[in-house]
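Below, in structure tokens: the form predicted on its own, a single chain.
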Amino acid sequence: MIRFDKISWSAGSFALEEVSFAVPAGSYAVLMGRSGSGKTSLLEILCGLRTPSSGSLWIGDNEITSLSPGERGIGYVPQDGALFPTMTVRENIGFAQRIRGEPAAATKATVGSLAERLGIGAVLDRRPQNLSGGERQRVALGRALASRPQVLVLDEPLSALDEELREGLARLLKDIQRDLKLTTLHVTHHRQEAAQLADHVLRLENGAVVRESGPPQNG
């Protein structure tokens, strides 16, 4: 379960103030409002890119409000992948793996199941400039399952493809979402989208998160 308790953050004029939802454990939930309305910003509060000025949040039973990016058990994949361009995909999904100081065998094992369940065997020795967009969303997939995350996080992945390519993406995320059993919480402004992946869908007003469909949660 992801759990966002009361959480305030501001940057300039604008604030989100008490902000409070939860998405049940291994449920895929898709977050949808206006622009601007600060749903990136929630998410880069849940992976500990920002710091909220209050409340705290939660995965499952453990409280990671001040824990570390790396401590907090994420995969997260930004809308623009933020893939390392001198990096080849091979060392892009491998990242995580390599810092922690995993051995290199099961790294390379690793790299190779995910370049096979997503599709980009074949481009492993590319850099990230000589990638078709689809190429680049899935190496971000890639990187971050290379993490075994207990939930993750996606930022408008599939904003930037084309038609048939967003209706090919999203059926990977969602399999593999259920086959993982991951968490997940996934920004897009697209209802087709949403329909299409959703098991909840959550929508951001005027500061705070309201329920659009799935079933009500306690709390």
Contents of the next structure:
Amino acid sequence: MIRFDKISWSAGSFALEEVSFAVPAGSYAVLMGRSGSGKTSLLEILCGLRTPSSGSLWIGDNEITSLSPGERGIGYVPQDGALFPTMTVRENIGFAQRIRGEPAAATKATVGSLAERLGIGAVLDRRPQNLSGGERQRVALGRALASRPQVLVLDEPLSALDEELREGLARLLKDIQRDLKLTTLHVTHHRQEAAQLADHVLRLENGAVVRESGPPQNG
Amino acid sequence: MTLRGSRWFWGLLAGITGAYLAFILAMLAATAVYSAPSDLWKALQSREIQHSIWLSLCTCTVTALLSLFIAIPSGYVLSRATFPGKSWVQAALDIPIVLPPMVMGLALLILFQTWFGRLLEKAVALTYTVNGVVLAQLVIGAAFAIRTMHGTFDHLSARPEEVAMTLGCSRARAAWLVTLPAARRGIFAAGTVAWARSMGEFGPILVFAGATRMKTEVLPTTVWLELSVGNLEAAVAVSLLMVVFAMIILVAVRRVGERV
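Form predicted on its own already given; the form predicted in complex with the partner chain follows:
Next comes the full complex, and the chain you just saw is listed first.
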């Protein structure tokens, strides 16, 4: 489970005040809201990239508020993929394992199986600038999954794709989430995308997260 | 009507650019044909001038490397960090760019008359030495390099670095593994700018390191020394050599910058 407990954060004139909500373990939650409502900021706070002024964050029974981004067990896919521009697709996906000093053979196996699952086996030796939008998002997803996260955080991962690609990647996302039983928090503007993917739809309105649909939440 | 208007527009822009370029080329051509090639060759055979060429190349290279050592961390801080008084710090780092170079040399000389300067001087001899030439070049060259690196980091999204942090990197490791390789063109440009700027530096070197032949004499100093004794051929020869260096640097920036 992901739990935001009275999280407050501000930057300039923008503020989030005492935001509380929870995403049940193993479920797929989609967070919606107007542009500038603070959806991305909430994801960045969860990932440890912004420090809240008060409140606490939990993943399962562990409080992660004061942990560094790398200690939180979160796989993060930002809006534009944010692939490492000087590395090949293979190096992007194998990055987390390389950082942890895992054996090269294990990294190779992980990269190979993820590439096959995501349908990017043919582009492993390309650099990000030579990939299509859909391929970039698949690589970003593979890179996040290779770190074996407890939680997957997706910031408008499909927004830059055309309808056909979007539907295909949405199906893939849902399949992977179901297979790995990953607790997932996904930000989007698209109602159709939310309907296709979400077990729970949440909406950020006036600094508060309200539940729009889905089974009742605990916590 | 549109096409005609457009022609006038492009014609005007091309005319302004062409006039400026023609003026620059006319200056260079006039300098190039001023002396006979044999006079130029004779000037370049002089031991003093050869020493000056060698010293210029060495000091500029050392200065460029030291400038990068300062500019990469400074540019990163200015681009990525938010702190009180940031705009004041940015303005202060630009002081060497806007102040007359001679004033920078004078300020350096005065600093080394204070207790702090004397303390530094005990560790490394700087005033009127080759080290002083490098320091005089560095105070200005580094400011240009910092500005270049600041712009480079501003143009690189911080997002990949943040993703690297969520994957287990510390901030420093993420910067080292993700951002610095992506900034390699900017690093090359910053080093080149510092090198080229140092090659043309004259005022602060003259004031702080002096113009002693076979000791602290660099190419711009040579031009000044030769002019002061009326040896115009030698001054022109060294000036042309500096034009050649400038051309090599500009071509290198274009060629290598496109490849790295």
